[in-house]
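The chain that follows stands alone, in the form predicted alone, written as structure tokens.
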Amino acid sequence: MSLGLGSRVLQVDDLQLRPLAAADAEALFALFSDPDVTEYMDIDPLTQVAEARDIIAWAQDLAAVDQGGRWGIWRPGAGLIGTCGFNSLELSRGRRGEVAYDLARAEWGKGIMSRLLPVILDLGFRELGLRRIEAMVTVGNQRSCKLLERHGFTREGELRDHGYWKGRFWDQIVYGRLSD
């Protein structure tokens, strides 16, 4: 039986958070091409089209085989202005999932994830019946770490070196919530 990840719409307040779609590549290029956004992400800011287009590929492949689960958030009069959701979920060897967002510079310390991040956690805790939620978050990505914290997450450590992206090794901060 499928999550359904790939077709949920979910409404906050004035926010909409849909699946990407195809029809969303120019906006999420948009976002995706400003190097702020992309900073502490493991990509480069994107540079074509054709490279948002791959991300909602990979986001609707991971949808289609119950393995994550990303939205585009939308506000009337902004269009998209970030996107949230599961990277991955472990539901056979375990129940637990990666929780990952990213937003507009503009939208930056206006309280956005502050409001969707519950509502990603409730939908991961309650209705995938995941035990454990995750995050990893790139070291120096400080606001990030404080979202986290805020909402319940327990800094576990740091991985050395655990990525590799824009030539060179990243240090990841693992963040762990349990359900409650």
Ligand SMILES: CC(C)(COP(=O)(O)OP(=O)(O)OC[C@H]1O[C@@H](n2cnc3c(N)ncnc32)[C@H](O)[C@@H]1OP(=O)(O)O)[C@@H](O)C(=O)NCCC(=O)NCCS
Second form
Amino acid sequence: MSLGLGSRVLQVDDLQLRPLAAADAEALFALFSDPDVTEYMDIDPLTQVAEARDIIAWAQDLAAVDQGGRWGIWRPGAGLIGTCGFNSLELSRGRRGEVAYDLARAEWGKGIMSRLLPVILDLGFRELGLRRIEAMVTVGNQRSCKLLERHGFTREGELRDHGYWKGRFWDQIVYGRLSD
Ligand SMILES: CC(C)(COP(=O)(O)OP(=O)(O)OC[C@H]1O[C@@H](n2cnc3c(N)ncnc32)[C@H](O)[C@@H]1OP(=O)(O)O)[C@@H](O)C(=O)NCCC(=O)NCCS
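Right, and the form predicted in complex with the ligand of this protein, after the form predicted alone?
Let us now look at the entire complex, which starts with that chain.
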């Protein structure tokens, strides 16, 4: 039975989380063309809307096979202010998910992701029955480390040259939190 993450809408106070959809391409392009936002992400700043369409298709494909889900974060009057969700879900040979998130630069420092992360964690642990939620953080992304540590994640180790993007290898920190 499908988890239905591809059609699940979440409301958190004034913020609406909607699964990324084809119509969001322009808004996602605006978000991910900002080099401040993508600095520690595994993508180059986008230069074409087609790249945003590819990301949306990737997210939709993941949700269709219950291997992830990515929501756009919408605020009335502001439009798309970020995204969050699961980059991966492993439900048969483990029960774990990898959480991921981003906000437009103007939205940092307001506690927005600190409001949303507990909702995503609750969905993962309670509804999806995950045992473990992990996050991969590029070394240097202090804001992301602080966010995870504030929400009960343990820094489990550092993977050397774990990723390759923007023309070079990157060390990544593994964070994990268990259901109990
Ligand atoms: C990672 C990211 C989402 C963190 O955003 P953030 O705004 O720092 O995170 P939070 O929502 O937890 O907000 C915490 C900040 O808001 C402040 N804040 C203000 N009001 C707050 C409130 N009511 N509750 C909590 N924090 C509040 C906190 O003091 C803190 O600021 P500080 O770190 O300067 O002290 C953001 O930096 C981002 O989008 N980066 C680019 C994409 C990215 O790297 N994603 C992660 C990949 S692993």
